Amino acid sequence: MRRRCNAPRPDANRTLSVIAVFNQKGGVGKTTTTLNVSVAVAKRGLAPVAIDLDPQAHLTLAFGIRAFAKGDSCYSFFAEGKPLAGMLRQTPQGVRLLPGSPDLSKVDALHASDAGISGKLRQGIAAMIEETQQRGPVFIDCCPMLGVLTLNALIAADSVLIPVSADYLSLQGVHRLDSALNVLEQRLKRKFVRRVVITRYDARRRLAAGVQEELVRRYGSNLCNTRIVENVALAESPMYGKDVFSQSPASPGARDYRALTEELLSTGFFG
């Protein structure tokens, strides 16, 4: 079932936009989301930075970096103030890359208690759009637990981008963020752009009409057009170091992220 998508688009002024891709369930397809979308829009000339924000640190595998200085990550923006900056590697898909390593799961507990740290990856931010000039957007891939890790993520967010897959559980996760999102807007006293994206989509599955029913009626025009199918080269390509345009891109998978990024780019989502 095809829609209009007549959700207000963001401010036309802003000339870079900061993405969390988001949902309190693992599993739904946020990390593969975060990479194809950052990738897709690469091949559009728009300079993304990804951030990876996940401990699993899987963004940074699925980019095909297996290797980098332990003080060349996110977690030593938090524990040491390196500039952000000074630690973007730029990979061979065209998007510069903040790698992400297990020492982030320290985070909550050395910062737990500190009432400022939640502005902490705002201000790092806006410091390295500054210093590189940066204008593509960045998107942050989140860790599935709303800590201190994702409360930075959200605040340094003007848009969230939340992938459900299609099953009971990712729907309750999808609902409790949304309620978490309404809450975090009162206060911060902004808005943020949402937007809701089915993956691993099977048509065969009773379950997944009902699932996408219910977003519908939930979410209406937030609710992206496109599905992301359930593919095996989405399942795979992160094993190479791959994205899907690069491992398959005749893939059902390649197809649905292009879709995917055209509509979030043709409805102000990003740019």
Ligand SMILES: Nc1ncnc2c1ncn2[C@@H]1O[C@H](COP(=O)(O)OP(=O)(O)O)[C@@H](O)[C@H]1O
Second form
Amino acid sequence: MRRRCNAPRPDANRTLSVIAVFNQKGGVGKTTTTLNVSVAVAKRGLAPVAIDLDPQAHLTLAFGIRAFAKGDSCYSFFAEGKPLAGMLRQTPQGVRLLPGSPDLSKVDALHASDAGISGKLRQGIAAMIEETQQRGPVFIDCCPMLGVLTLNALIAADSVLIPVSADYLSLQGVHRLDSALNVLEQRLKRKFVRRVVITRYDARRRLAAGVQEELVRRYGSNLCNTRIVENVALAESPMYGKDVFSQSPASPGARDYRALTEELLSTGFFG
Ligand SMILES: Nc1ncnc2c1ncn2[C@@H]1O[C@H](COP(=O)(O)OP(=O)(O)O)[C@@H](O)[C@H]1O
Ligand SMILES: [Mg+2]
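The structure above corresponds to the form predicted alone; please give the structure of the form predicted together with the ligand next.
What follows is the entire complex, opening with the chain shown before.
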């Protein structure tokens, strides 16, 4: 794990990676990416955890979990300090999921003024790792807002995976996104390892190639070589509570998320 960290941290001996899947724009493929990359990682035998930190709880739904004990979600962690380890759900896909819930939308209003709230998830993940002897990567599916929840995710993270959809408005948003991460890096006195992945790529649109050119210019080698195409199998699989590999293993979407995961593993982004 690459880390440039000036200050000593309480959980500095851990060996796994925590990855925030983040973009403050909605609909760019954060949840789709968290779902399919974490499942691809599970297929490689790496025992990942996925945390659904979005009040929309789309990741939880996409994993096919529609009913779980009220109180066993990320909200209980923020509201009552319930340990994360006891709330992990083993999914058929081999990913252990920490479910989200609509209650998460209250966290900003209830806890924004609590001193130390933004480091709470980092501590919670460190305790979870110790209790469960977790060794695989931890993926956090962020919500499209820079509030208490996303700040918690970024402070807990070693690296940030940024899906950017191949359209004009998404491209406009990356400047704001970079500024937000730069400010946070200065505050935390450490750098995030960043990777940007182009999603929803449609080669028939001339705009898509232009977006790619601009992202290459801006991010250089931090832009993944793998692009995720616009593909109906990726849009439909959550409806069946499935990842794209079990729903449509030969689809272009499955091919691309397999390739993206291999690229991220082989370049040491997580492991
Ligand atoms: N590559 C893709 N091809 C087709 N549909 C996609 C693709 N990526 C995401 N989608 C669909 O677009 C919508 C938004 O994606 P989602 O992953 O939920 O974005 P976010 O989490 O950033 O809001 C969802 O309906 C999803 O199924
Ligand atoms: Mg989402």
